[in-house]
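The chain below stands alone, shown as structure tokens; this is the form predicted alone.
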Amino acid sequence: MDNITNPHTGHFIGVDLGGTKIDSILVDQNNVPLDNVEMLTCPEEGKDAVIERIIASINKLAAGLPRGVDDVRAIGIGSPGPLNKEKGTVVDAPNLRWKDVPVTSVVRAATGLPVYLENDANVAALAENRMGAGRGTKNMVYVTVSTGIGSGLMLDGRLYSGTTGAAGELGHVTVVPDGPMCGCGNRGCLESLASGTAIARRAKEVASRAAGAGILAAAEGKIEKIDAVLVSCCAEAGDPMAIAILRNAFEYLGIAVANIVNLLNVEMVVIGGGVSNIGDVLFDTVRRAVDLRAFPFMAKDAKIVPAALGVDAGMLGAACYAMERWSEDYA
């Protein structure tokens, strides 16, 4: 049943599609979470199997409602990109092994519901703005720092996606000309200098030298065990090389954030993702860089804060995106 005009209930489902997990949530018309489901993505099994899991998670959440899927108004999907949102297509998502996959049309055909696709960092930005650390702000940027670096822009109270829906690729802003090679094919991108992957790479480079002996010892002599979490633990224990690696990475992040502040005059920059859990060394370094490099009158009004919603931001934001898009289209 196609329930585009169903007036009876106000439930929405948000799906956070990742390379490892599919996290889905059911919320009511007030964005109050009611239930959630987690499934493994298993992208190696192919796109059809992954989409079947998305549909299964939706059906499982809807099964708890009195009229099942007929009590759901719309579905939002947050996916890695780039995307073609108008066609509902994931253009290229290496972690999913997807190219030109029309995910929304398949999910809509299976459920009879409106399905809205948006970039995963963008829906996380929406969630932090509507119900998280940035609640009440009008101009806010969300930055996620983990394996890679992404961002979402909330401008004048609305999610800004750009001409083709690809705005917010902060991780691929050039910070150091002729710097390290980035996975996108460019050199010196922020992602190649300040992501968890970049931190791990730098630590592995120095681990075989005397200055990196502490990091190597923490990895039990196995360079392949070095990652950003281990570097963070070494820094907390006072290892000077680990501290230097983190400060260097977060100085580059601070430069990028200072550029955001100068360009957009935002009132808040919310930083999330796994690397943000490193804590004070990240936020203190970024704040100093912004104070040093941004115009003082703009830096003064730009708060740099940790995200509040953690790993739930993606699915909460996808549900919120579905609700707002459905309201624009059908309410």
Contents of the next structure:
Protein chains: 2
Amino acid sequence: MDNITNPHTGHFIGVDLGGTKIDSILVDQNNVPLDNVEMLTCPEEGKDAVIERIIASINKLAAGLPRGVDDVRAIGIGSPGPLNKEKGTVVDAPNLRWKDVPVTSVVRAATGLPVYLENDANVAALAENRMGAGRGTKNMVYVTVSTGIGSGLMLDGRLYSGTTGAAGELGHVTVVPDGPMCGCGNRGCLESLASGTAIARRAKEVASRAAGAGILAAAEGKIEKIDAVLVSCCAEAGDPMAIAILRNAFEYLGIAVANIVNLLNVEMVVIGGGVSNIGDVLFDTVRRAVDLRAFPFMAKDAKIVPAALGVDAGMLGAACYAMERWSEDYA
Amino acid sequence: MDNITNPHTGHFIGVDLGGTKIDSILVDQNNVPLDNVEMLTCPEEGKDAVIERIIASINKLAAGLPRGVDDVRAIGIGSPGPLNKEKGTVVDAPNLRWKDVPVTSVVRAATGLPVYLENDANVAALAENRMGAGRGTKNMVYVTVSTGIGSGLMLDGRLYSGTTGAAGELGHVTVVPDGPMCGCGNRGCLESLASGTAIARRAKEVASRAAGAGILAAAEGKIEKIDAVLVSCCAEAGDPMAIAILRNAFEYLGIAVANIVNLLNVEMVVIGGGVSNIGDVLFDTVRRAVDLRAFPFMAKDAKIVPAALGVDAGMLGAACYAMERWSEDYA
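Please show me the structure of the same protein in the form predicted together with another copy of the chain, now that we have looked at it in the form predicted alone.
Time for the whole complex; same chain goes first.
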């Protein structure tokens, strides 16, 4: 690979720090992926062990370059939030069991490289905007729907992360003022109505009724086996209750997306995350809600499309974020 | 005034085009107001007559400068929307009875000056950010609550107006999915629940019941005399129904503001417009909703404050917009 053997080119490493895995990628200065490494996070071993694995991933990727880490310009880390970007700390990430962890300074000290920390949904938004479904758009929102719901905002061509880097908490906008309790303590948050967790909970509630018999049968009679994927399979097989549960959930997602369109007048809403793989019923329901609820002249300009980068969006976005921030700071 | 007699300084004119009045202001290159002119809009006389009055206002202000319009660098017009900023047209403004009016090109042809068109809530947001309540903030939303509800977004220190210039339609975000019909054709829009019009409608509904007797008495028995100001007076006098109507309306406003805080992580939400003069009951209710519904770490950073510039925000913001756009284009 010429990019690796040419000492005059710069490389960037992106780390996607998740509760289960640490996915890291090495890219050249044109964002072309050269190599990647996957490690288990094992958060139960404590934060020091997790950070050690982040550093080991970086060293492993850098080892393929002629001068090792000296050929790497910067590292980007996409992490669950909230973050304190000024201090470079992860403030609170239950999946990692982390509270106020100064991951940036530890990785910087170990590698001698600039380290840039950003929210995982934000770096995924950047990746989808620069090289994914939203390529070429100036104003785009990336929405991720999985066990939770998050979003990242690309506005006027740049990642908008807000005053303390916490913008994009779409999962916790109120959609139904007196709706179900959410894990955050508020009522009627989008996440409590349209996430994979919410879909599974609703399906479990109905499984013991006659109308939910199809779902219960698909779970072989075991309510605890019901999850969003199973509901989706039932819906594809034509089960009316499963279809109703999904439509209901995605109607709420559609309201939130319509509100984004009215507020931010974006060109595109990119929807990713595990639940988005359910496909047509999600995209059709969201599209209808946007057409119904957003102003026609804004709705018609707003494409609603599936994400293109899948689970790679996190590490690709983290590398891309490192490159863009490094260019601002040093180039 | 030295600024006027010094031929080397540049001046800017801001025009606030409303359904009732055309308010115009002349400022120097430091945004210092030098003179202003007020004319009636009289939209019933047709668009040509209205544009003539805009041009007459500009000429009157420029006449006070040594070289007339030659001492003016650019003109900003704040107009009700939606606008087509690329074409410089007002797409649809019911208050003006305008549809697809090319106001920018007509004023440009008559004055020979660059003319910049922007939404009225957006220029007011710019004014509050540059010289009003939001001075010094980087991320700020301006919300105007009067007969309708609108907003303007200042993000990363700049006016964010979206893909076609229509961002900030806060009045038409859905707050109650199956709520009352809104003039826009959607259900449960913020404007249908929390605007001056919504407050008056709700008060008229209850006026014929026993609980609404106080409001009806204040209107001297004439239901048609009930408006948001009267409801506010009744609330101040301690009428429990009037207080309940206001609290209910501002609770919905608070939900929309909490959603903005969660989505945009702003430092400040500035609330202006006629209804905001109701004061404490509005600000206290909105503050409580934000504390209840937004993430604590974002809620605590978000100040909720009254607008500082009152009805002058429109023309001041239009002048400021002209200056900033002119600087980008020519300076």
